[in-house]
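This document opens with one chain alone, in C-alpha cells, the form predicted alone.
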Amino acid sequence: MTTLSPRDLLAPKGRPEPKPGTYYIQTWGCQMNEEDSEQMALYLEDLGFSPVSSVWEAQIVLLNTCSVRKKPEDKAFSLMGELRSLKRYNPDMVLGVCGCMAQTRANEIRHRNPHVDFVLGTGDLALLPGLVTESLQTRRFRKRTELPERKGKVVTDIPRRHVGRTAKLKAFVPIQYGCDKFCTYCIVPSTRGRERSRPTVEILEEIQKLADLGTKEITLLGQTVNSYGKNLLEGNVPFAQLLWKISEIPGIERIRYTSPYPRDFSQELVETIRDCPAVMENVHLPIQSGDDEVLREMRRVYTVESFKEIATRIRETVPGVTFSTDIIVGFPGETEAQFESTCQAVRDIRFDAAFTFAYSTRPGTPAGDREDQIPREEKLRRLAHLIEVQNDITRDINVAYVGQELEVLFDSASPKWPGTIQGYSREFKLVQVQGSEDRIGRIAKVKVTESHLWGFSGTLV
C-alpha cells in the first residue's frame, strides 16, 4: 500500500475534507500482514465504512505494523508522530495502530503518541469492530495484545474469516498462524504466538467461496506451512494431501504457497509438486545462511549440505522448478569467511531469485541481545555484494528461457509500457507481452522474446 509523506500530511492547501463513514489503511509487513490488512477492510466494511485513497479523507485510520525489521518499525513511528497534525485538523478521526509492533510495543506506542485511540494485536481482528464503534463513542485509550493459547496439541482461538464479496483473481488464504521453530533473529513467535493450524474444512470452504466469485490462483499462507497439521486434534491432513483437496475445488487453476520450512519437506510433498497440476513448480525455501556454524547460531535445524540435498531432490524429482530464497547477513559474530561462504552456497545452488537482508536487531531475541553485533556499514557492504553475486546468477539463468514456451497467467496491465499487459508463469517469472486488457484473468502461452532481471518479455503463442 502507498506509503505517506510528510508533504501528503501537512501541506494545508488542496487537500480534501475528511468524509465521515470512510476508512485509509497503511500496510507494512508481509503477505500475511496485507491480508490482515483485507480482514480489518471487511470488518469496517461490515460497519458501513468505505474506503478511500488519501489518509485526510479518512475517518478510520489503520496503521497495520510490521516488527522483523527495524526498517518498518521506525516508519511506523514516523507515520504515527506525522498523524498527530492530521488528528488536530479532523478530531473525529478514529487512528488505530495494529499488527505486530502493537502486539510488542503496545506501551511505547501510547507512550510516544498519546494521540493513538487503541492498539490491536495479532491474536484477534475479530475485535476491531468493537474497538472502532467504542473509540468513535468514547474517546477512551484501548489496548487488545492478548495472544491465543496453545497447551500441548490443543489449538484455541483460531481467527475468525471474513470472505469478501467482490471478485480477486489470486487470494491469499493463511492455513496457520505463529510458529514453533523459536529461530535466534526472529520475532514472530512474540507477534504472533505459537503455531496453531486452521481445520481443513474451514481453509477448504474459505476457497470454495474464494472461487465461486472467480478467484484462480490461491496462495496458501503460513510461517512454516509443511507444517500444516501437526497441531490438529482431528481431521489432521498433512499439507500434501491438503494441497491435494484444493486442487479438487472447482474454479482454483494454481496453488501457490509460502513459506516452507527446510528440514519439513517431505518427500510427499514433493511429489504432488511433481504430479498435482494446480501446484506451481516454484519453491520459496528459505536458506538464511549458507554457513553451518551461523545456522546453528541462528537454530535453523539443517546444514548447507542437508539443505542442498533438499534442492537437488526437489530438482530431480521435477523438472523446471525454480528456487526462490530467503538471506540475511551480518549475523551477529559472522565473519568474513562464513559471508563468503554463504556467497559460494548461492553460486552452488542457483536460485532463481533471492530475498536478502541486513541482519536488524530484534530487541528481546538471543540474537538481538548479543554483543558481537556487525557494524551497519559492514552488513550493508556485504549485502550489496551478495545482491551482486545473486544477480549475476538471475541474469544467466534467465537467458536461457529465451526461446521457451510459458504457461501465464495474465493479472494487470504494465504500470510502465501502455499496450502491454503481464502475469506470472507458473516458476513465478514475470513476463509481459504486448495485448488487450481483455486477456487479463485468463491463462495463455507465451513464448520468452528477451530476458531480464525482473523476468522475460514475450509474444503470445
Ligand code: 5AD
Given for the second form:
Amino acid sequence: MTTLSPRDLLAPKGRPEPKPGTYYIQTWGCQMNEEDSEQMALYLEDLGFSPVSSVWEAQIVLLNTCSVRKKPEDKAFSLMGELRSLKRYNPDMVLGVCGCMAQTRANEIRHRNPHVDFVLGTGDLALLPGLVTESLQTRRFRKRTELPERKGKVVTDIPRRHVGRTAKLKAFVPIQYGCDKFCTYCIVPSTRGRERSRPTVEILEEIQKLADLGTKEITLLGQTVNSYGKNLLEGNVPFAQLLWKISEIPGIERIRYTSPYPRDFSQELVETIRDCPAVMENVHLPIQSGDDEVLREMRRVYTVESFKEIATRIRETVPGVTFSTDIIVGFPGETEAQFESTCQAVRDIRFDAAFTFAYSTRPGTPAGDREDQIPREEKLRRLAHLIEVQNDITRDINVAYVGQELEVLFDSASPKWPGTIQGYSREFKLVQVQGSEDRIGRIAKVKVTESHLWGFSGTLV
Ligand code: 5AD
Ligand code: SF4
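Same protein, different condition: the form predicted alone was shown, now please give the form predicted in complex with ligand 5AD.
Below is the entire complex, every chain and molecule, led by the chain shown above.
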C-alpha cells in the first residue's frame, strides 16, 4: 500500500507544471488492487500516456480504491475532495475513481464529488480506455458500476490480462477473482463478485511470457486461492496440479500463493508443497479468530481444533515450513474471554508472523449491521496486546535460525544500510547480507548470524 497522505501528494516541493500525455495512479489496498493498477497503467500506456510521480503533473489521475476497512475509504474520499481544487488549477485533468469503492459507493462518490469524470467498477477494467478517451473528448461525467450476475458465466467475465514489456524478478498473477465464502465481516464478495477461476491455459501462457522476460518468482493471487478450479471449466486443473504445471515452466524457480482458505487445504496440496521443488515452504493461512463461537459468527467454516489439525498436518509433512496468518480483533460482541482464546490459539499454533487488524465496520455486511460493536479504544487495546503476543513468538522462533543456512533470492539493495542487499528465503523470511548489487536477481545460500523481529542478518556462504 502507498503510504503517502493526500497532503503529501498535493504539496510536493515546488509545484510542477501539468504535462499533457501523462498519468498518475494512486493505489490503496491489497495485492489484487496493485495488480489491477498495473493493468490500468498498461491500458493507459497503450493509449500513449506515460507515468509521472505526482498528481500535479498528471493529465489522467486514477484512484484505485479499497473497501476492506474504513481507513483507506476515508483516505480516498479525502484525496477526492482535495483534487477538486487541483482540477481548478489543471482543468484538463481527467479524474477516474476505480476499484472496490467504485463498485459499492458509486452514487455517493458522484454525489459528493461532481468533479470526478468517471467511476469504474472492479469487473470492468477493459472499459478504461473508452472512458478515458470519452472523458477527454466530452469532459462529461459517466459512471460504469454494474456488477453483472457472474454465476454460470465464468469465462466471459474474466478480464484479459496484459503482460508488460519490462522484466520483473517477482510477479503477481491473479488466478481467481471474487469470493463465494461470504464471511460476515467482509465486503469483498460485494466489491469483487462471485468466485471465478481463470482458465489454466491463460495462466500458464501469462507465466511463460513473464518467465521469458526474466521473472523467477510467481505469487498466485486469489481470495481463496486453493479453491482454484472449483467451478471447473473443461481443461482447467485443480490448484495443486496448477502448481506443478507452473513449476515446469523453465526459469520459474519459486512459487507462492495468497491466500488459501483453511477448509479447502487438500492433502494433495500439502504433498505438493513438500514435493514440488518450486513451491516455497511458507503458508499464509488466515485464522481470523481463535474462538469457535466467533468463527461461527464470522461464518468461517472451521474450528480452532480443525485449523490446528491442518497446521500440524502441514508441519509434519513439510520440513521447515513456516506459517503466517490474518487475525481480526474486536469482532462485534467479542468478549474478553473470546479475545483471550485468540491469544491462546496464537501461542499454541506459533505462527511465524501475523497480520493483525482491528475489526472495521463495513456497512451492508451482516457483522457491520450488528448493534454490539466494540468501542474503538477497546479494539485498539486488544490489537496492541495481540501484537505483543505475536512479536514475542516471532522473536523466539527467529532466534532458533541462527547458524542455519537459508536459500535467498536477492531482490533489492537494502534501503537502510549502504553496501547491503536483501531478499527472501524459501520460508519467506527477510534476510540481509553485506554484498554487491550484482547479486540482485540471483539465488544464494546465506548463513544466519543474527536474528531480529523483521528477519535475519547473515553472511554469504
Ligand atoms: N475489518 C478488519 N479486517 C478485515 N479483513 C477483512 N475484512 C475486515 C474488516 N471488516 C481482514 C481479514 C482478511 C484481510 C485481508 O483483511 O483478516 O484476511
Ligand atoms: Fe472476505 Fe472471507 Fe472471502 Fe476472504 S474468504 S475475501 S475474508 S469473504
